[in-house]
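Okay, so here's just one chain, in structure tokens, the form predicted alone.
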Amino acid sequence: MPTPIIIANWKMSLGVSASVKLALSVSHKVIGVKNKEVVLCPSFTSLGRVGEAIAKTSIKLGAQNVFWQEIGAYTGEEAPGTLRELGCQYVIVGHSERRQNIYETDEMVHNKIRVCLQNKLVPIVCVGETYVERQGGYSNDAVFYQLIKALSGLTLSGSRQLIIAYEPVWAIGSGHAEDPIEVGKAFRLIHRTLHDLWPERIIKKHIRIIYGGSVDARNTRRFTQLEFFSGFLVGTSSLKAEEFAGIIKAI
């Protein structure tokens, strides 16, 4: 298994002071943890302070969004260079909440991935089916087309890295994680789809596949033995330092 990565997505749940407090608490609880990558993704307004709080630790900083242009008149957006200046190494791209609430399209997701790779940021690309798609038997189609539209035409070379986060939309924040058997099927579909874009040597060197959707310390081990598993994208459970540390240590 590649080096596992555990990513905290704090969404819009915490203010600056609370974010710094949580970052410090997590850093204390994971002292001594080795051979794992831990990433915290606070809100944009907290990035600078959280980055300072974890600067002397092994924890890495990530952003929840990026714009696909490097500079210009784009009010309210975040430039990739600014994220790098703040110390970010990772960026969540294409999360279902942005697709639903901000009407983010597959083309936008593709452009954001491209600009991340050009600016030495690792995109965490979220894909997953909605409840309606699942009930209609279109889960595989939804994931396949999201991947193809997001990744086609991109080059992975040098030190460029890419993370695919499978997050069934209906499971996010529900408290009910997807059945590991079904996650395993989704991982295999993702891996096969990646083969439509790159050879195996590129996939092994540059891409990791992770799971997200109501992950907690109690169900973590159900996923860790899955083929192609490389980590978790954690939402609600990452807001409690003890719970998040338990997930990290369980891998």
Ligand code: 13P
Given for the second form:
Amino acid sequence: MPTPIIIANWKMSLGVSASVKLALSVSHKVIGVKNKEVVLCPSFTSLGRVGEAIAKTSIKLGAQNVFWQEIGAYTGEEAPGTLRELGCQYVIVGHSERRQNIYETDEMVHNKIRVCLQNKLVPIVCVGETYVERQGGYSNDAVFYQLIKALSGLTLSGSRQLIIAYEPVWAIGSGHAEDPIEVGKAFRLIHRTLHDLWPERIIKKHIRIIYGGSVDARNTRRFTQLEFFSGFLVGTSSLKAEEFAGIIKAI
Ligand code: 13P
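Having seen the form predicted alone, could you now give me the structure of the form predicted together with 1,3-dihydroxyacetonephosphate?
Next comes the full complex, this chain leading.
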């Protein structure tokens, strides 16, 4: 397994002080943890303070979104360079909550991934089927097309890294994680699809595949033995330091 990565997506759940408090608490609990990457993704307004709180630890900082242009008249958006300035190394792109609530399209997702790679930010690209797609038997098609539209035409070279987060939409925040056997199938589909875009040596060197959707400290171990597994994207369970640390230590 490549170095596993455990990413906390705090969504819009915490204010600035609560974010700093949680960041400090997580950093105390993961002291001594080795060979694992831990990333905290607070909301934009908390990035600076959380970045300061974890500056002297091995924990890394990520953003939950980015704009696809580098500078200009784009009211309300955030530039990749500004995120870098705040210490971000990762950016969540194409989360299903943005696809649903903000109507973020595959084209926007593609452009955001491109700008991340050009600015030394690692995009965490979220893909996954909705409940309706799953019921209709279209899960594979949904994931396949999201990947192709997001990733076609991108160059992976040098130190560029990419993370694909498989997050079945219906599993998010439901308390019911997807069956690991099904996650294994989705990972294989993702790997096969990546093969349509890059040779194995590029995939191995530059891409990790992770799972997200109702991950908690108890179900973690069911996923860690899966082929292609490299970590988790965690929502609800990342909001409690003890629970999140439990996930990190279980890998
Ligand atoms: P939950 O862990 O709450 O299901 O959220 C997953 C998620 O959306 C992470 O991006």
